[in-house]
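As structure tokens, one chain now follows by itself in the form predicted alone.
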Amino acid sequence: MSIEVKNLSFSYEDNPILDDVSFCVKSGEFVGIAGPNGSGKSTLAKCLNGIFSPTKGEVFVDGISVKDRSKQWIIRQTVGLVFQNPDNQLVASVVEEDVAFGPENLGIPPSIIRERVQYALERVGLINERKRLVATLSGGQKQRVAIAGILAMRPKYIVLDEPTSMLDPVGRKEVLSTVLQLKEEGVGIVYITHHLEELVYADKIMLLYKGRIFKEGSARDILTDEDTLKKIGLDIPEIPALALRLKKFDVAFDNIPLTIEEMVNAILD
């Protein structure tokens, strides 16, 4: 089972946004998507759970076409979408009430909703904040509440559209830690960002540029390719950038490190 994107193109009226995009996301797979502003990332996110319908091509969610309007509820329960501004996604004043909102709209019995709220808040590390007012939370906590609201609907896949763009470093770390835990539990992740350092643990990364896939590959292939990243206006992450500078001073690496831990281990070896 997977999200399968086949030759996807999308236009607003006569303005092409996506052009012949194809890829697949499996359960438990972490797929990163990066690109400059205007590359079509947010439009792609909305195509993956049927908010937008492809102009050409197809998006299949576990074999169901997002063009099948009779299956929209199934698709949106299967593919959860988290936006970059959590305030646009939170609807209730109390944390547990907000998390319960989605299941309630699906007509799920109250006893099961309580179980799902418990499950979701535990997964994002906010079970002790369930009675807190949403307005009193930090940005990172709000984004984790938004993720919990999606989790309470038990999706197989979660699409996160620049979820940390409005957060400080602590908030970014909180959200990314939650995402990595969900991956380990078998949730398929599509993580859209322009903070490339957040993609070091991705199974694969796609660079989107002018509505097309410019390059795709493993995290190490993409995040150490300084020339390609520069061509599309992206900066190489700090750790691989440092490693490439050190190589000019004859510091040898078997593999260019992506994280601080890899850098320390490489230097000590």
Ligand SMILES: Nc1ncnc2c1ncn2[C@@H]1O[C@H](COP(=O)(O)OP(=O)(O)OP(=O)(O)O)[C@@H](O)[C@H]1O
The other form holds:
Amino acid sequence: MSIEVKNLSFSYEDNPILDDVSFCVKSGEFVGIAGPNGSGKSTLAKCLNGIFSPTKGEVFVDGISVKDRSKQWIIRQTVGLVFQNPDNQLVASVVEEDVAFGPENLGIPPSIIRERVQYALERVGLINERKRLVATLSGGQKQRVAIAGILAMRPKYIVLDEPTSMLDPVGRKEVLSTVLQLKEEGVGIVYITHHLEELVYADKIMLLYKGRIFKEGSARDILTDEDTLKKIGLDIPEIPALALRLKKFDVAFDNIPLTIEEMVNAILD
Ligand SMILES: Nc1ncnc2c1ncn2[C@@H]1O[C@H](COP(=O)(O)OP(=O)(O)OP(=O)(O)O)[C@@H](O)[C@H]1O
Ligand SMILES: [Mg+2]
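Please give the other form, namely the form predicted in complex with the ligand, since only the form predicted alone has been shown so far.
Expanding to the full complex; the earlier chain stays at the top.
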């Protein structure tokens, strides 16, 4: 079971935005996508659940083409999308009502909705806030309510388009650890970000540049490749940047570390 993107091209009117993009996201896999402004990341996100239909090529969700309009609803439920600004995604004033909104629209019976709301709020660590007014939550909590709203639809994949860019560091950590936990539970994750340090736990990373995949590889391949990142205007994360500088002073590393823990272990070794 996977989202399979095959030679996907997409144009707005005559304006080509995505060009021959291919990749695959399996259950329980965390795929990171990074690229500079205007490289086509959000457009790609919207192609993954059929909001946009490929101009050329295909996107298959568990074998169903997103071009098949008769399967639109099942595809939208299977692939949930989380956007940048939680305020634009939340519709109800009370947390649990907001989370119930999606399943209510699917016509799911109330007893099952209650179970789903409970499940989703537990997953994002907000079960004790279920009666709170959305307006009183922090940015990170709001984004987690938005994720809970998606989870209540029981998606198999979640695509997050810069979900932390409007959040403070605490909110960022909350959202990221929620996403990593979902991966552990078998949800396929596509995580789009400018903050490359958020991708250290990705199973693979794709760099998007001018609508094409510029490079793809493991987190270590991509996040330590300073030259490639520089070429497309992205900043290497702090820990690998520090390691590469230390290397110039003859500090030896078997592997360039990505996290503080790896850095500490490498130095103490
Ligand atoms: N509705 C639209 N009609 C025409 N062109 C569009 C539309 N939306 C986006 N574009 C263009 O498509 C290109 C890719 O936009 P997209 O939003 O996918 O990039 P992005 O990588 O998500 O950028 P950002 O980092 O700023 O979010 C840009 O050149 C943009 O101007
Ligand atoms: Mg975008």
